[in-house]
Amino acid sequence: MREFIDGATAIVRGALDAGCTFFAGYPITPASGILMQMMRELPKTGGVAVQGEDEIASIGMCIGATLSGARSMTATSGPGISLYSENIGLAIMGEVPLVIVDVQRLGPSTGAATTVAQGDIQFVRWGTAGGYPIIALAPSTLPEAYHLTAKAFQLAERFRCPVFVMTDKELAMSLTTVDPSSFVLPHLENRPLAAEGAPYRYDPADQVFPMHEYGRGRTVRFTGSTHDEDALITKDTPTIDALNRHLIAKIEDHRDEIEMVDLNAEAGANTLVVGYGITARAVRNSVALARQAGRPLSSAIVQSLWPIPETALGKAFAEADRIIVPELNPGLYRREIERIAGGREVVGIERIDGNLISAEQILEVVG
């Protein structure tokens, strides 16, 4: 059997799978399909779908169901995640499991609402105060959405922090033929709840601790303000260094938990394509196209963007002399790349006009 169905279709089935039981968000072009979809379906399973007054008070509700018990996520496009800003770091400070689903679409500021680009993949990462790490992933294909949208509820309980699912106006909402058992559900487990003790712990720094639920048991504070591990403020130096050092630490020292890169390497290539979400089609075309011509060449699809999958790309690099770089905005991880590559020509392929990037586009760079 064969579905006809769009990328919004397949997020908001793996968000069901994954046990998400409350959604809010804002109406905004592309990603409108999946709060209408998780409107519809939400209610069935038990849970809560809100539709906000704005995106600010779409990801409260979010923020605040989640510290209640609940698996959130929320969704928009551009627009809605500069209003979300305030409340990722929010959730970054108070250790806050929460998917974020960001339907990309040609800005800058509201851009053009109906047209394809990947032009937030920097935004998510640094859009906050301060420059701690969050984790990204982004799906290529609607097998992809499903199981990435799954891995992101996943990721955010294991490491207590906001998860990105980038995807964009063209994954979401075209329509494509796909086999529902190509939709594969990552391992799940249970949200892990202290029953005692402080609300926060820092040391090791690497280490993520159960989180209360709030409103059942011992009264537990809640602050976005430097804290202890009682959740009071505090001004003391080693404290903040710890709380500080353990928003890093707990996922850079376990890249390895997330790193994902589909890696398609041909013996002979020396030139590597890296590619991710809706461009990575036209990376794999490209990559059988010049198979079929007789011209070897290799692939690397990230699926994880954040943290830099710098382990996965160093090995897809070793037998690489040229490494190409084809997406939707103006080079924004092309500049990743060349800080990782070591010392290899790095070429991008960047198209800003509202049109995808063709396989025959990048064979002709590939030369």
Second form
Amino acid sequence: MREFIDGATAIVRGALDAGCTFFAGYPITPASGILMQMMRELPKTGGVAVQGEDEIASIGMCIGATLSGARSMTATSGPGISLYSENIGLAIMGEVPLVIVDVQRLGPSTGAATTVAQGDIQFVRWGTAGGYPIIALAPSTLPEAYHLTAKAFQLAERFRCPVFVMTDKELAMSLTTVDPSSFVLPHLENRPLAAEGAPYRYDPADQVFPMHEYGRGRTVRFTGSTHDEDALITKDTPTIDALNRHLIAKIEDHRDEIEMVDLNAEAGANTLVVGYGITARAVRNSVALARQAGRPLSSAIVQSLWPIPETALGKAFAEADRIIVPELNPGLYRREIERIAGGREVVGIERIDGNLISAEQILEVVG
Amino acid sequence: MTTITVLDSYRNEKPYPFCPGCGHGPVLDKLNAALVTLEADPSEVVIVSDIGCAGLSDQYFATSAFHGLHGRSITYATGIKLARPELTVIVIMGDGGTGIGGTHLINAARRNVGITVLVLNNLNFGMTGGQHSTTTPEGSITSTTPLGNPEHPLDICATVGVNGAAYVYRGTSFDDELADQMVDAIRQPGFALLDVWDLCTAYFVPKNKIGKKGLEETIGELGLTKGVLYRRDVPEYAATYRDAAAGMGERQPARTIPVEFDSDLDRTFSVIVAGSAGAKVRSATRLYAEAAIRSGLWATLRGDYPVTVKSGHSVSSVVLSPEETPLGSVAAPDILVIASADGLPKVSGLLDQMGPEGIVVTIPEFTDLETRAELVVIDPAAWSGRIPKAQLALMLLTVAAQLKDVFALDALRAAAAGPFASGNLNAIEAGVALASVQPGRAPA
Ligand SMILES: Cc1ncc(C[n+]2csc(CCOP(=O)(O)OP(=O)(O)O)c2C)c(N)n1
Ligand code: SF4
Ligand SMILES: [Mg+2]
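Next up, the form predicted in complex with the partner chain, please; the one we just looked at was the form predicted on its own.
To see the whole picture, the full complex is given below, headed by that same chain.
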């Protein structure tokens, strides 16, 4: 048995199978497929899907719903991420689990709605005031889109923060043949209902305590302002320091739980191609072609873009003296690779004309 | 059976942080009285506060609370109510918040989400230093309207009222019946709003020499009235949604495609179909791809079309491979179908790239196309039946599928079964007939 579906379908299925119960979004190509499927399918599972009056309302509704017990997701493209910005900060500060799908299109600005790009890679990381961490995953195939969307729900609960699924027009809108048995759900846990103690806890700094929900027999407070453990606005310096360090440590100190890199290393290969998302297809392909031609070549497909999987990539770098980073943007992830490459030569392949990078284009640079 | 804890007071012990004489405190006292009357379970009451001095309010209540972003409180309240309709959700926002979040105000009223919005309307931005807001009366002095406000003020009540709000009340912090009105508003199933005018003693009062009497008079001078302005028996959104959802049935099952034919294809094979948007180019290509999948091949279909999907060009390309991930990319297609003048410019560059092993299948209009590939011109008029525009792409593709056969025609016929089967099968049979009269070609 096979299926012929688009990435939006795989993402929606991953979300529903992971227990998503709330969706709000605003129409935008190439993310509208997710909105339309959610509007159609979510109510059938007892959940709620809404088309918000704008992106600000959509993400706001998701945040409110999560705190009332829902597992929430929203989906948009670059222009919508701009409008999410302030509420992404709220979800970080308020420690609200939330899945945000970014179906990237060519920018800047309105750009080209039906054209592929990977230009939001840094935007989602630094897209709200303060510079605090978020988590971002990047599927490159439909089975990965399914798995990583579900995984985003798991990570959002585990770390109580916004988790982005970074995809693009090509993956979301192209139809691909899949074997349904290749859709694998990650392990998912239920949110503990009878959460005890203060709604926020900063000690130990890296520990994430269960989120309290509204209407479970005790009063609960949430806030986007700088707050103490009872969610009351504070100006107490040690408390502020503890809060903000907690927001960093809970993610950075647990990178090992988030890091996902698909490493395909070949002995004797001194060139490593690092790719992610839709470009990863050409990367995998270039490795296969190179090997067919007897040219050793290794690849590392980054499935967890943020935090940067430094440990896994560090292992991938060990054998390499040259790292090639193809991406559909002006070298946005390459700068991260350069930062951790330990002086190795890093070469970017940057395509910003709306076309995909091909395996052959990568092989030209591989030499 | 759950036990409900009702409180004597829904305030906590903390004194309000407001300036002496600020109108916000007295309004919050009335809200407390209303909650006492309602005998609400404090954990089931969520006070969603906005930003500004009004936005500090939630911290002085012993209920559940959410303190979000400026102007967005209604969006969080909507999410809370939709996820848990049994909760009592009360928004407290300033006139500043209603201004910046005006779209949420209108849309929550229009949807009739069952929340109660309490606007602490002090006619200016208190917290940020007395700047003018959308409700500042014309002529009033604020820190940003030193010569008097030149802007016409927003009528909050009328705005939500004409857009369908279930309950709308205007009053002042001095109204004796305010707590009762709040009870009334909270009990209302749909969207309720109380526009409560009060005094900002730090800014608006000294700049405009206004007091209780002046506040009441201003309402009249602006031609506005106090009291319950709208009361409608309308269904609440969260409840309506759930009722509608109850009849929606099961999740749509996966549409699986059986592998029931086979194919000899041993390499990557590419087909591009160019035509007019709205003329079923994508559907035809999809059907072709599904026939390939039925024959054990792996297909990927990409589309290129303008944002307006019913006008201009539509180009669909499908790559077939015996492997799940085909090796390498295809430079030129094996089959190029050109079904209309809209599609031609989008693919004309490919005509040069194609070699003699490729075929271009098109209509008589394009008999003069220059290409090294084999040019196959099919005249739809040569068929006895009728081929509507929407079936042209599939007919041409059927011809191509026979001249370069990577799967059996029966796979195409099997893929055509479904909602549009008769039209699709008509196009396929036309394609079969027209291919068989190709000079130098054996009938399929
Ligand atoms: C996005 C954004 N812009 C600006 C501000 C700054 N700000 C804080 S309070 C406020 C005005 C509040 O006025 P109002 O809602 O009338 O409340 P009041 O202080 O009068 O009770 C503004 C503009 C902000 N917090 N967020
Ligand atoms: S600034 Fe105005 S609104 Fe704020 S507390 Fe003082 S009097 Fe009240
Ligand atoms: Mg105000």
